[in-house]
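Take a look at this single chain in structure tokens; it is the form predicted alone.
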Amino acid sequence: METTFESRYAIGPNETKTLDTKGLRENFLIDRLFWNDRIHFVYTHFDRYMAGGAMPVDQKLKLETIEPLLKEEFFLSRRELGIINVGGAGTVEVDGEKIDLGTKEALYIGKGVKDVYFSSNSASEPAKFYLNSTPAHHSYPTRKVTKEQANKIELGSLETSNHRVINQMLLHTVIETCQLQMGMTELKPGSVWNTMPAHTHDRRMEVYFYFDLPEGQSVSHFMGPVDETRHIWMQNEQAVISPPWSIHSGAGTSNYTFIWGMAGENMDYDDMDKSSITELR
């Protein structure tokens, strides 16, 4: 079993405007999260957020500390972890307790848990555990959240190409967490726009993970300040880091699903600095 990682430093809007396409992608795009029998993380210095993936195929994977980054005896010594399975059925073992996690089911694991293992029910249809982790100051209980248990918000319409259902899963209105919030937005057939009208929230950052994209289709993710936006073309099962100063919105060549994860100064989901569509530049 192998754990790999990369680290990304935080940069501001003035630095970002000097980047070409390659530089923009190197700083903000997470182009791959899943390898056979590997855990991989990207550590961003925006709120010390970690986004990663675990795909057990032929063996059980252990969540091990990353000594150069965390300087801790075990991974969750001073962190919390959110998991959403985007692959086949699997199991997460939390300090000896085995928890089944089906497709599009979420699990929260709090600070202080020492042993976490990931396994798949079938090697031919392996689980793909999408992982988000943030620093934590308090220990909260392990909790599984299904789509049926999520707080659901239906927004948009087919006429504006943004009919979607927001599944708030690992959110303070559903379970207790320190600062991590995660959920999943599913776009209806015929709709392609997410998070439009766009907004920023200077009090927290965000990571978007796009999946359920049909073969041959893509999403154009928009980022940057309201008055100077940029775009990043993204493929299935890729993620993008969204700084606090940046909008985060996307339009696909098909409908799709994306997972949003947030961390920062507060936990008010509606704390947004909104902009009208006609204000975007």
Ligand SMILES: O=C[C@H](O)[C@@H](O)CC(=O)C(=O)O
Second form
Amino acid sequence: METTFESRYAIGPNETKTLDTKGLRENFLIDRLFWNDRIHFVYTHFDRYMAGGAMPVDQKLKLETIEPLLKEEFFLSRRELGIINVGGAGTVEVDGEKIDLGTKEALYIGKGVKDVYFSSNSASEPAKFYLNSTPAHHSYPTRKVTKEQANKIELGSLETSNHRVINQMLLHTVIETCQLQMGMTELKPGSVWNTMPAHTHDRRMEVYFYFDLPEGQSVSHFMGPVDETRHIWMQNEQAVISPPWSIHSGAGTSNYTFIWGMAGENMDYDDMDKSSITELR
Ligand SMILES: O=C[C@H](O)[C@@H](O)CC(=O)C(=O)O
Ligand SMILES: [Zn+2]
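Provide the structure of the form predicted together with the named molecule, given the form predicted alone shown above.
Zooming out: every chain and molecule, the one shown earlier first.
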């Protein structure tokens, strides 16, 4: 097996303003996370957040340190990890303990764990472990969180095309983490807008991963300051980095599901600077 990675530097709104479509995509879009029998990470210098994918098909995959990037003996020597499985059923082995992780189930693994292995129950329907990791300075216990155990928030309506359920999964109100927070938002059929009205939270960066998008459909993701927005067209199973200074919202050509993950200054999910729809530019 192999682990591959890319690095992305943190840039601000002034530099972003000068980018064309290609430049915008090169800086913020994560176009592919899942490769056969490979772990792939994108390391962003926004809060040193890592977003990745592990898709074991014929092999069990080991979460190895990335020597040139982390310079630590283990991947989790100074990091914590959040996992949500978006593929078929699989297993995560954490220092010898086997944990089953079904579709849309989440797992938190704390700092200091040495051995993590990923495997799929079936090669024809492999597990797809979506991974988010942040620097950590304390060890919190490994915890699995199912959708049933998530804290649920229902927002929006079909009339305004934004009826959705936010599942807060790896959130401090559900489990203990150092700074990582992750959850999954499912849009109801007929609803296409996520995170509308939009918001920023200069205290935290965020990464959105879109999936459950039917064949032939796409999501237009909106980013940028409230008064200067840009869009990035995204396909199924792509992710996008949202800088702290940016809104993060999307409109699909159908409904879909997305995973949000964030980290930074505080852990207050409701600490959002909301903008009104009519002030967007
Ligand atoms: O800061 C919070 C995140 O942007 C998401 O949780 C918002 C979201 O899922 C939604 O409104 O649909
Ligand atoms: Zn947000």
